[in-house]
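We begin with a single chain expressed as structure tokens, specifically the form predicted on its own.
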Amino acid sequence: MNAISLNNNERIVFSSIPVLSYDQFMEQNLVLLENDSCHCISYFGFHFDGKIRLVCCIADDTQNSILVSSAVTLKDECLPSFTAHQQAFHAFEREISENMGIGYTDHPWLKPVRYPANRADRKLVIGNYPFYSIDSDELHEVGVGPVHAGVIEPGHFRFICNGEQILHLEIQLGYQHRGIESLFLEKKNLLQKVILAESIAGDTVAGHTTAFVNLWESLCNYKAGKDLQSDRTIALEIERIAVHTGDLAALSNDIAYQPGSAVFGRLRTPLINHFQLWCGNRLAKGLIRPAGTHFPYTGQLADQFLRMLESWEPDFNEMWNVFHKLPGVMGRLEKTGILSNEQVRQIGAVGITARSCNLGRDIRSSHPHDYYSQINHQSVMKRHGDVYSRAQIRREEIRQSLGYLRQLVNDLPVREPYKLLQLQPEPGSFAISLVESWRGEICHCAVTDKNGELMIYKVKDPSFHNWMALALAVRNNEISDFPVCNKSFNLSYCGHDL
């Protein structure tokens, strides 16, 4: 194996990553993933030295490592593609084309994913999408948004239909064009790169922003103490816990199940508003830092937690309760929007969406980071792959998240003295952070030039693997259960337009 291995949060010099030629790059790859443990977390490419540089790195959740080996090409070479034999390539091949001007021989689905400003062909516009059509007199194309009657981001959606029945899904992004990621490089200011991971998806921030911050430890060679391992720890569950009740509040809506809408979304309340206390914003914002915290989490704030979940917690279980032995949920729930172990091994599905088909993808114990390890996490799995699996999960991880928090709130460390550091990375590094986000396998990484400057930063959201796997599930389904579908996965858009 011609790969370089390390662990997650772990520097190397880059200049250790092995270069393959594209053949021996591809087979190797391809290889890893064919060992049902193994998945590509990343794979990008940069310019560098003149040619593009490739990057893939492939997770081994029996070993607890990452493989990371490169390749070097050309702009506009045409190249054999690993999708052809591989489909969770797919979009990360889709997007090394859209940005470098790389060409694939074969990849079967090779059109643009994001159209950002800086893409290699600027003839390349949004309006000319190239979506997929069936000539038929029978079937019939409905399209949604990509400007919605919701409070909800741009997207558009492309439906093939029989009468109701749903035969196919393109699901069109690429509406956003923020930039996140050159911008990671432009700004210098290490608190304006930090707001900039805040930002990058509004309901995931304590995740980017914990995967940030490591990335950064990392590439300074910092290890952040018990204390703040602890306080991101917690910052992270209580996350998980909020957007989990408010998923579940939105399941509710869409099948016009108001009890559970208005109880699920007023239990979400408490949550945020514990955050409000802890650092003054209802998202986690601020609270997140290299190196320190302006927030300490304290006993008086352990304190107000556990008194609040006096109360939440039996109308949690309440509502429930109630929630799953209604008929009339559980008939729009179950049996809607499946998706089989095959479909979620064969696209890279992370998160929520893998563990419900029974694929146990989950960083919290495979590549644990912070508190994780001390823990001993166990993931929580389902088999049947539809919308109920997906909502079960969401409950068993709420109760599984109460039990940390008590644990990590009722035995905080001994907070060690600091005060907020400026660290400097070191030159000519690699580092790779991934972090288990209430959706699912965040994946940051970055390479720092001869000075210690950011010369590439990438960063990948749960999303980015997991749109397909909505694709997937309509199919064959009403197009009236679209919506409750699409909130069984809650896929993030801005988090996939960085």
Given for the second form:
Amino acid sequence: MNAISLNNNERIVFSSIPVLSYDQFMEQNLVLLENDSCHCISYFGFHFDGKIRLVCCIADDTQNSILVSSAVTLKDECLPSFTAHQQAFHAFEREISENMGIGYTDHPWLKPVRYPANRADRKLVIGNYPFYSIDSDELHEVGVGPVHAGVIEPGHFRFICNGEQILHLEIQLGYQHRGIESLFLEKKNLLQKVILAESIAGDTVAGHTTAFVNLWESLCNYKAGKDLQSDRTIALEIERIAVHTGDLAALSNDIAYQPGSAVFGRLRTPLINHFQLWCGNRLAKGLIRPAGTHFPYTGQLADQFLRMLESWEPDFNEMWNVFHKLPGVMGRLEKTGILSNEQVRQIGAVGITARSCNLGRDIRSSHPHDYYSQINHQSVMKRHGDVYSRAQIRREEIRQSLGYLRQLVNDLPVREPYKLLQLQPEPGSFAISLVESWRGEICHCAVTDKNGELMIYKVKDPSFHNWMALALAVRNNEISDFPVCNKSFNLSYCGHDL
Amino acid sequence: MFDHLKIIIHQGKQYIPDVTTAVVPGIFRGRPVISSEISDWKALAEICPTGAITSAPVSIDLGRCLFCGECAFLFPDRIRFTTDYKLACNVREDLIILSGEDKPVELRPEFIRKEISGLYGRSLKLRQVSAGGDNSCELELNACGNVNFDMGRFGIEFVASPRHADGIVITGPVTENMAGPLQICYDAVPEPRLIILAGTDAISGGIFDGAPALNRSFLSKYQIDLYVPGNPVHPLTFINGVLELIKKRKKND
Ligand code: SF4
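Moving from the form predicted on its own, what structure would you give for the form predicted together with its partner chain?
Complete assembly follows, chain above in first position.
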């Protein structure tokens, strides 16, 4: 094994990452992925010393470590693909090809990822994308999007149907692309970078901002105190409960179950209003900052939170207990949108999607950060891989997170005085920050140059892995079940498109 | 059946009775009040992530402001964000809050298109187009229709098709990849059609202003009927803004 092993949020010298020949690099990472406890958290290319450097990061869940290796290649090179052997690499290699202009000899489907502004081939435009089609008199196509029926983000879904049944779904994204990764390099002011992190996905502000500040602090050799770690963990867990509750409302809505939609929907309000009490913003924008905070979590907030839960929890339980016993609800959720354990393993799915198929991907237990190392988190797992499993995981994670939150707010650490420090990253460094957001694993990683400026900033939202899960889950389902399948994953468009 | 009745009884009334006078809980960064005694505006301009602060006289442009509050942390006794959530207006310049001023942001009736109150005063159907929005404004626009804010009681609703809509609500800084679909969606709305910009990203591009992945040319082609600032927009900001847009001119005609 010729890779460097590091921990979540550990800074290393970039030049200490082994540089292998491409063949060795490929073989090594493919062998690693044969082990069930390993999955690829990030694989990217960037311009380095006039050539292209490929960096592959594999997380080992049982060793709590991350194995990083690299290789050098050139633009217009045509390489054998990892994907031909391990599908989990498919999106990473498509991205490398799209951004760097590298070709692959045997990639099964090198379709564009997001048509970024800095793509290697400017001639390709999103409006002309040639969708996969099947020439048959018995099949028809249904195109949905990019503008959808609800108040949601844009993306295009192209179904090939046999009557009412979905034979194949192709998803094309990129409409939301704002150039976040390049802007991280261009915006020199730290506050601007934090705001970019807050804008990666506005439904996962705590998740992506925690990933950013933890990474930034690691690059600067700064260790956040217990108080900041506690704040960040509280924010992540409130965000998890709030979104999970909202998702149960949305699932109810998609099966036309009005009481669930109204009650779960309104139960989300006091949770996000707690963010407003805390930091003045319902989605926690402005809350998380590197090496300090404007909004320490106080005993008074803890009291307000615990008091709110006194009525919130009985209301939630009452609604859930009716919801999951109704035949009309269960008929729509059970055995709909099924994924198998083998499928999620193959595509490298993470988060709720993986856990609903008994695949235990959860950074809170495998690579704990902030307060999670003290929580001894046990992932909520289900086996059936259907919409109902994903709903159940939400319900049980809400219960579990409420337990963590009670523990955290009842035992707030002593606060240290902070003056938001302007830290400077160490030159020539590399670090990875993993966070288990409500949706799943977020991975940010960065390399700094000889002046300590960012050379590359990579963001991976869990959706990057999981959109493929949706495409597979709807096969052989009725097209009318697509909305509820989609909602059960609740993936991010902007987090994917960046 | 009985279980549902129990839930209905336990839930009680959840709606906000009067959305025009409701008080937002806790701290909220709404309309800022800036003291005219600021001397060190350079430090302010430097700290602001989007260049929303300019000098002579010192002012904050709510169309660029991300409500991060950093300026108020720098000069806590000179800049104060009030909980006034009524931030919407129909003239872009009115989003610029000057130092020494403490007056509400309002729509100017003379610039509201004549046909609006007659046609849409009691029923306004809107099509939402997210064009690079980060899903925060989208979540808040959805929240406008939930049982708490219940925007539907005023006849204001989001609809599934542009063909059924009276106007579009744009969120996000308008990406190049969404420029085409946005135009197609707008063209599909029957005339007369409104354009509402929801959120700082839509109004100015926000933190993304000037990024090569954007294409904001659509916005310079048409009259904008309503600007609703926020990061994201608060449901009360949106509902009050739209209510003024469809009601105000009538009052004054
Ligand atoms: S609150 Fe607005 S004006 Fe003040 S620094 Fe932040 S973006 Fe600039």
